[in-house]
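Heads up, the chain below is alone and in the form predicted on its own; it's given as structure tokens.
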Amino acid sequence: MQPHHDYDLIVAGAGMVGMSTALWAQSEGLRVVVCDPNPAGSGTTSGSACVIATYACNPVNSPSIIKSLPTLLTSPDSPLSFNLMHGLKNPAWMLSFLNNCRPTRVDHIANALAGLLAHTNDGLNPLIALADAQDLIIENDCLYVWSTASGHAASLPSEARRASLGVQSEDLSPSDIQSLEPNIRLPLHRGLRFKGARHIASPQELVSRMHRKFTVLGGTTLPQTILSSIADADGVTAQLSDNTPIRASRLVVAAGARSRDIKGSGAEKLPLGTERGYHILYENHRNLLSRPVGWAEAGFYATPMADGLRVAGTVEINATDAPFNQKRTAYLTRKSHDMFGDLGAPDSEWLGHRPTMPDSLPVIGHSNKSDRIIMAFGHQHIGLTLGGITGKIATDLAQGRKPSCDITAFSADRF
């Protein structure tokens, strides 16, 4: 005989995508627990850019990744750093990357991402108004910048693409974005400005809050990891760490980069890899920027938060648990500088690990091993700007409804 249903749903995770899943879930009326053994949102979301990148349906891969390896791999000033050890050691997940670099599967990526960041902020608004979090948000577009006309050039198709999927921007001259941004130091080429674009001045106090208004309403938070899960035909038992079994009626695995921990859910067979990304925070400098600048040769955003101008960014495949690259905050300090002149030693960094999928897609959708468990992670670059959404469809799968988008393309059987 089963043990009896502790709770209706058991949320792994309590990062911006497990916190929006629960939130979503209890305003439907559901018993929700979350279990992670860290605060909420202390985990990849509080590192992030602190953008709202609704326009960021173009995949890392990408065909021009294939042609630039060589400079990509040995050259201290690219924004792509790459583990040779580690790639040799997981060389499907490299080849599947690769794979996924050509034309027609860039193609499909991207299609299927602006799938799903066009309901962004149906899955995001009603989640900061529950939380009270309005004052963090701020809306006031986001640009992007070229400092080298070759580096423009090699972008155009990429843009085009993006465009035709019906993301607005403006085309900006040079003294346009001087006329914007009058601190930026950089030669500048050419700019574009998505329209529409929202940062948020603390993604950790977003989470904070969201977390605070789900307790308050009566939501369970277990300081535990679930270690693995068994699924039956009436529910899920979950084993945690302090070896306490919990059982629901379903289990969504939202994790992040550690989701493939939970043994017996399914997650465990997928190729989820890390990729590392690094911030540095210059605490007295927030007033250089009135908005996020994304510097498109360097691969990093400058972007005035609450504490102070972060600068987030680049791109380590490495393993998870490889020590702190110094090179790459190093990197950062450096670009830094030739954006805005002589900033003086960053006063803080930071080092995070993106849920990554090898084709830049996330996993949404129930798994193959049995649907009451329910798989949410994956996100990548872009885990802050669609929590909201991957919640909101995580609970209409929970609740046995049609999500409200396709998600075709993120189930776990493409692999």
Ligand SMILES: Cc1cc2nc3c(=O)[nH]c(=O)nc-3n(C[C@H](O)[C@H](O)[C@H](O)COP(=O)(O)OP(=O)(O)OC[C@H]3O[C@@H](n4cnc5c(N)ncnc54)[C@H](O)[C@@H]3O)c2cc1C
Given for the second form:
Amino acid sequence: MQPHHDYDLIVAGAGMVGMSTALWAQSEGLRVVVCDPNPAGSGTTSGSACVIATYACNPVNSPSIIKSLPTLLTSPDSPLSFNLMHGLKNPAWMLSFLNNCRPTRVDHIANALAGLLAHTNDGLNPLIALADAQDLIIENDCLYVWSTASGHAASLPSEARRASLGVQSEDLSPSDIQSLEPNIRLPLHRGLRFKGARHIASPQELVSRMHRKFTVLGGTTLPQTILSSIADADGVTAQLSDNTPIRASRLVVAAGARSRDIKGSGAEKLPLGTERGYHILYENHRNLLSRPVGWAEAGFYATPMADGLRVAGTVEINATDAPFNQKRTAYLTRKSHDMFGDLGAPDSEWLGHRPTMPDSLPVIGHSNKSDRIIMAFGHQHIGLTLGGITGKIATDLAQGRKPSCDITAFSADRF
Ligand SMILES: Cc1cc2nc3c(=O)[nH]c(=O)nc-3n(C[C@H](O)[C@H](O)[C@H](O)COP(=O)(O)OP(=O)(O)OC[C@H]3O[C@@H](n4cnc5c(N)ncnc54)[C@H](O)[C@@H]3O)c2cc1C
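The structure above corresponds to the form predicted on its own; please provide the structure of the form predicted in complex with this ligand.
Every component of the complex follows; first up is the chain already shown.
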């Protein structure tokens, strides 16, 4: 059967990464088709903690994880949870993750992430303007707080690394924190204020406005899953779930934690895993905070956003398709009551899948299979932040240009 359409670029996935790519490519005159069976921005992007976290260069990988692993894994009060059966079935990912907790690896990862994060605004701000979404962007900094001296002491090496990589922050005493956010009821030890950090009132609304603009400017959307792709000398053919093939000069794989499902793209050969994360929402408590606050020991952010107060974070290492784990949202509920007093039961709860490589670096670059296929996934905890710049880089690659920033560390060849 002959392909029924011709495009310059097929984008697989309409999350923050895919829609950013689509809009950047379209703004350069490329004929773009986006394929996604779900509404734009409704995947992992929708449930995130909403922070444009330009300071978030420290990966989850850390030498301290290895030391504290037994406590982290067995305590019901731990921000990290790990399913043993899943670990036994996927030893390669786990071992590679632990290998990337060595100090030299962590330095490399943080350095590479800081380099990319420095370009966040170049990638994101033009898209916010294009999508007419300035009203969704809140410029009021972001705080980290530590409730214990030991938690704060343990963070000093990684905070020193963050500072050495050029991230600006202001040290806060308990009374500084109280005057900025008087509704926090934790015993406070220290805090950090990341000046210039922004957050998004609704990540899904942002991506959905990007999609609306894309459509108005003539972009095509097909509500289909891409099952497989084959590249040849002239282009790429993608097989859709309705059994039709589409053809374009190039394909960008931006299907988040599901990117490996696209057979033949090269993504299926890469060790993409998932860090499952949860959020709970208190619709009527948005006014408790004026900016996102990350409680470091508890592993989550509380963020005042359009729908209410969202308490989002934690890491659960388990299969993508494993059932919703109520223990994780019970943890968030308990801890949010510690943080703010009795908030009652949350109005809703959510599970999402961070796309995570064992070295916490995204894959951005040509596929090992063909230069016609471009990988753009694996943004772990910071895909909302890095989606815009990733889309800009993917467009550079689709146009045959050298990207505006160094992407060597993100190459698919590193595995
Ligand atoms: C609890 C939590 C809090 C977070 N907080 C933040 C934060 O504050 N700041 C931040 O920067 N990041 C945050 N993140 C991370 C961020 O949400 C992700 O890195 C980011 O959303 C990934 O975007 P994506 O476009 O790659 O994936 P997604 O948003 O998941 O989009 C992928 C899309 O691909 C589609 N798809 C899947 N398979 C196919 C296929 N075969 N064909 C076509 N389409 C397909 C899906 O339907 C989906 O729409 C958080 C994550 C979690 C879980």
